[in-house]
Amino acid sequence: MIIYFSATGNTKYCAEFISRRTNDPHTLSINDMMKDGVREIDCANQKRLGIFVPVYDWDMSYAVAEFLRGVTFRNVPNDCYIYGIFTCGSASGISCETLKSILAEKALNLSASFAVAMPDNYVLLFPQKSDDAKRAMLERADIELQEVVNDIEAGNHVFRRKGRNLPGFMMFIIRKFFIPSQRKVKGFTVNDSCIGCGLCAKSCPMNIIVMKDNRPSWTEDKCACCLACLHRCPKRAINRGKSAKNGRYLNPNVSL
């Protein structure tokens, strides 16, 4: 079984060639169980189950880590291979420790995880790199990506991560400031380009957007910053911090 959370396809990307190498065709969305309100998975008869993340923040999501926290993994098997995958920009951060926290608060073992390098989306701060450096990027990514699968199918218990981690002021910092920053909605704006399609609140895993006289407004501030309600608009008209210079980025290997 694999579980997997995607904003803009890179981690949904990783999720299905993993399943795919290795014959595991039981993949769910996590985006799709935080809208329908899920709290339970079943695990029975699995004998692998991979948790496919992105990396926020030199962390895993903190949006998925809530939900991770909340749902009950049922019928796990004593000898079932849990890994982690997380995708990342540069650097996987304390993503593997989050996860391995979770999981021994469900008594449950992590047995592996892996960081993949796939092009960076956060365009509120950063621009896009050119088309030819992410397409370079995707192309290592297939190589980590093999090598992943041989690793699973061995049933390696290895813990392989990239970058460094921030001094531990940093990540207390980011925690106690950042993210909570991050969550609020004020930030979003939405220009006249808006064709009302209502697919940024279909996308929302938070369920936090509304369309109101056919215009997106933001109810909550539970924001994810996963940012799929900007990338995947289809005439750019929303915006947040320096996105409307930043560019966007939709992976262009899966459909979402």
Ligand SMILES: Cc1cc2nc3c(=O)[nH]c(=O)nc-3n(C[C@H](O)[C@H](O)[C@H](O)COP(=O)(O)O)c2cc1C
Given for the second form:
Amino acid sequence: MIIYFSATGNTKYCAEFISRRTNDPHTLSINDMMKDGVREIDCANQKRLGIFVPVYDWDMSYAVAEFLRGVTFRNVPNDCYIYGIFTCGSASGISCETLKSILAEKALNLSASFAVAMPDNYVLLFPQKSDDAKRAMLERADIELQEVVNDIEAGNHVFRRKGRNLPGFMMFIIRKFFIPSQRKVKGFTVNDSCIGCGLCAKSCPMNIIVMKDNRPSWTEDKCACCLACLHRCPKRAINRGKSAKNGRYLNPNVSL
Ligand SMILES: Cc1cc2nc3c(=O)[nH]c(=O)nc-3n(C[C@H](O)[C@H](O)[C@H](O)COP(=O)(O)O)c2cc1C
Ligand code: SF4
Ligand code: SF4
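Could I have the structure of this protein in the form predicted together with this ligand, to go alongside the form predicted on its own above?
Every chain and every other molecule in the complex is listed next, the one we just looked at coming first.
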């Protein structure tokens, strides 16, 4: 079984790739489970459980970490091979340690974890890479993913990361100040090109966007900062931070 969270498609692409190549057809979207308030996942007869999550702020997505903390994995076989896959622009940080500790609270062990570098979707501060650079990254990711398939099929207990970790005090500052500011929704703006299609509200895993008079309105400071609303808007009408000049990204090889 594979469960995955994805806002702009990279992690969904990895989930589909690994599902196909390891003959593991049972995939569930964490975005949908978050939206629907799912609290239990039945893992009966699953020889593997893959947990696929994007890296935010040198750690796994905090909203997905919260979801995983609150969910009960039922009927996990004793010999189930549980692995994490973290997609990132360049650095996976402490994602593996966080997933290990979430599973340990449930008396489950992480057997392996992998990091895959893919185009970075964080446009609030940084500009998008050129199209050629993004294409080259996606081609490299396929090679890395095949190596991951080989490790999974061999049942290897390996923990592969990307990039350097931040010093502890920097992680402290990120947790204490940066993440709470990311949860706030007051930075979102909507310009006049909005056509009222409602896709932003539909794609928000936290259910914090409602349509009012055919325009999106953010309701609670519970943002996952996944940027699904911003990148998936067909009119590029939503902005936050420096996104208006930094471009947009959607993985070209999956449907969202
Ligand atoms: C809020 C936020 C923070 C991010 N932080 C990091 C990071 O610390 N390190 C990194 O390499 N990539 C970072 N990224 C880039 C994403 O991890 C990367 O683009 C990921 O593949 C997106 O997955 P998705 O397309 O499945 O949503 C960040 C993206 C967002 C939105
Ligand atoms: S997705 Fe874009 S165009 Fe559609 S309602 Fe939201 S802001 Fe408007
Ligand atoms: S408001 Fe936008 S960025 Fe925040 S959780 Fe919802 S879709 Fe993600």
